[in-house]
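The chain below stands alone and is given in structure tokens; this is the form predicted alone.
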Amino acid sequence: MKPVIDMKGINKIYDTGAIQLHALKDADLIVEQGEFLAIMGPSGSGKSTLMNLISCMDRPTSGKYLLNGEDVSKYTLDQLAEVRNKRIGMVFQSFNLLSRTSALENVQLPLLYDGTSDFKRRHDVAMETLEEVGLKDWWHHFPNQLSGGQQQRVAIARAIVNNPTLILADEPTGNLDSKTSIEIMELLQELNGDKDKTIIIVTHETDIARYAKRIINLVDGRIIKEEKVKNRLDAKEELKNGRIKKRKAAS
């Protein structure tokens, strides 16, 4: 089976006119279907950068990015779009939801920009995503009547509403207290464990990367480390035990 990504050699420099700013240098990268990664690193490391690349929502000035097999750098505009909505969830920190459509038309909104013109369909398979997600008796809610982590919960399932066999999640936790922020792992994990979605995740917090089963390091725009994750936090059985605590940080 060919790894969902294989990036080789890549690199990103953006170019002010006043200086070159090398994002990233010489990055390989290979995902295997199913796997939970974890990106990690300072400000100004290169995840998001990298973040950017692997959603298509940017190119690299030089190297080679393979997706599912195929070569990023020979799709036109229109497939790098439908890739984005169709085979790639993204999950945002700040949620990214609009605030004057309720939880049900956030979801819905892939299924729009799919072409998807009928509309029984798309509230069966909308209200069918948020009951994945547990807010169900919420679909009439608006974004400033949830919590933050029913509000993300809420942006998850617009990321899966298309089925995507990848979700990227930038800084997921990002906004959430220490409860929430394991109950939203736990809904990662069981996304990776039950429905083998392959899921990465940028996260400056130690503990958030070890519910990942692999983490690789940026320093500087380069990956200086990688590693399988040792004693693999699981959610549920943390929620079940109560074992609650604050999250660190990366040094």
Ligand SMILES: Nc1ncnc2c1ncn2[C@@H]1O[C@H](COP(=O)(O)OP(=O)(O)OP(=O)(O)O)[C@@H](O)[C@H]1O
The other form holds:
Amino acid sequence: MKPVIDMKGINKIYDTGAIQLHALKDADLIVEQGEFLAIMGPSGSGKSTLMNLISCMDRPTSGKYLLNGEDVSKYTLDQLAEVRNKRIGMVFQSFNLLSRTSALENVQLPLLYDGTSDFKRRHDVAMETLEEVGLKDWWHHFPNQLSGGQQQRVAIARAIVNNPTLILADEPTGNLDSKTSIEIMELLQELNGDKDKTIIIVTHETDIARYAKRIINLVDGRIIKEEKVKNRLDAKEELKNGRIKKRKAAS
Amino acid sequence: MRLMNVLKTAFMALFKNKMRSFLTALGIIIGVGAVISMVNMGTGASKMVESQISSLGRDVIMIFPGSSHMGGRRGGFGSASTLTSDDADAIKAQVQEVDKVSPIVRSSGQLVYGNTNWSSSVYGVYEDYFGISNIEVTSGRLLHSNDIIGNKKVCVIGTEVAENLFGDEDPVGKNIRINKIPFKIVGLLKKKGQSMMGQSQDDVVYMPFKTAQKRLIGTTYTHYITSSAINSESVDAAKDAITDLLRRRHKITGDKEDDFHIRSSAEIIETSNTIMTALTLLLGSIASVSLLVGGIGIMNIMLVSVVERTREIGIRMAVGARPRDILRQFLIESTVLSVSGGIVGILFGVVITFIIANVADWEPYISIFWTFIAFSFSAFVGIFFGYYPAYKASRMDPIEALRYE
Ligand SMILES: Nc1ncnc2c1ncn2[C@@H]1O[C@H](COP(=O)(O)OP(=O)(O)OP(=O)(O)O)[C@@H](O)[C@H]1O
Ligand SMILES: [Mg+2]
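The form predicted together with the ligand is what I want next, because the block you gave corresponds to the form predicted alone; please supply it.
Now the full complex is given, and it begins with the chain already shown.
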């Protein structure tokens, strides 16, 4: 089976007039179906740049990028938009929900651009997806009426509503406390395990990276280290233990 | 993205900024309202003028003293003294195409009844005048040929004169003094309303021509002559015959200019139509400028809105909106803004039209054609002025847009 992501010799150079910034240097990356990859590295090392290329928000300066075996590096803006709509779900550090717009409508957003779904189907699919992330009863709430964790769940629901195979999350827990972070990781692990989604996250925290299956390290625009996660953490277990610990502390 | 979704999104976006949307639409509301009320006002005025002129009948021919080439000095009656009542009599006797003829002198008169005073316009006319001008009485009688031939001191008066001199009393049979000369009132005229120049046509007194000419004014000329052709087809023939006759009578030979000029009611109607159409277009185009200003307001607000919603644009692009989806969203938003402004503007314009018609005392006239034009123009304004901001939005880099604070 073809890998979900097959990148070879990817370069990204930002041309900011006076200086040219080489943000990614000859990056090679292969991600197989069902993987859970964490990208780590110091600030400015090019993690987000790499994510933006993977998510088809941006095009590489040079190099080859096959997504599900298709060369998307030469795709038009419209084709890239379709890829983002149907095959990739994105989650952001700052949630990026539409303000003054209900959770349900936020989740429906990708369905507005896939050209097929009618009103009722949109509503039903979005509702089901909200149920999957455990926010069925919160569908009418605006983002500012939800906690950070809940907002990120809505964002995840929006990312998976169109049933993409690939989920990309750039520091999904960056704005959350540690318990909520684990809850989000639990959700991502579920999607990875039960739904066989390929997941790539960017994170600064080693603790969070340990929920993934594989870690790559970026330094100064190069992928320098790759390792399988030993003693992988299970978010469900962690939460259970956490609760036990707390109860013990209380008694 | 389907049209219904886009429309809903547009309405919601506009609704989230109610005040701003309203103020932006207000530019269009005023623009469309102004165009519609101005054009309707122009059309209403010209309709009124037309109806008043055509109440004369299309077969009326008027003869004025003085050449038609005397430049701007045509206005005043008697600015040249070349016509006499003998000319009128000759026209009646000799021109077959002419049915009725009356010379007319006009003066202002001081009317006194008991110790009540009123000043009014006094006309000296033949009995034919009433037929030509469609003047009728409500009580008493009009002037007869006996009154005219006998230079009797009788008169008929308009309703406004009657109200001011007599109040509720019946004026018929009463004696009044006009410029100190005693007259007997034989008839009260039917109410006629305002003339096309805005003067009351009920503040008038008619008396036999010679009586007015000799006793009140003291002239041997007539201010002008009015006549009617036997039918509207004979108007041109009548004009030619009158010209020939008067040139002969005034001994104008060869290619010397006439010392009179002739206008038919048809010509007057046409001229006034031309003037009114020009006026309407002028008013309309002045009002269109405000519609244009409204459009610029839309562009301004849409530009602001695009910048403010940069992040939203980024989010939409991230979940799969194509540049054209973004373009369409903003374009529809500006169009919804201008079209709803247009609809309210139409209502606004119609209300203004009714108010103006009420104040000016004419039939309110709503031009469907111009309503349609103004409405389409408002939609066009939305698309035209919304395009640039929408294009800017659609060209945004999604990554930059998402990073925007
Ligand atoms: N649009 C851009 N124009 C110019 N330079 C850019 C642009 N985006 C990123 N860079 C530069 O590219 C380099 C990599 O940036 P990137 O955002 O990928 O880093 P990162 O690893 O995600 O950092 P962080 O952990 O702080 O998010 C940085 O030096 C950054 O300044
Ligand atoms: Mg980053």
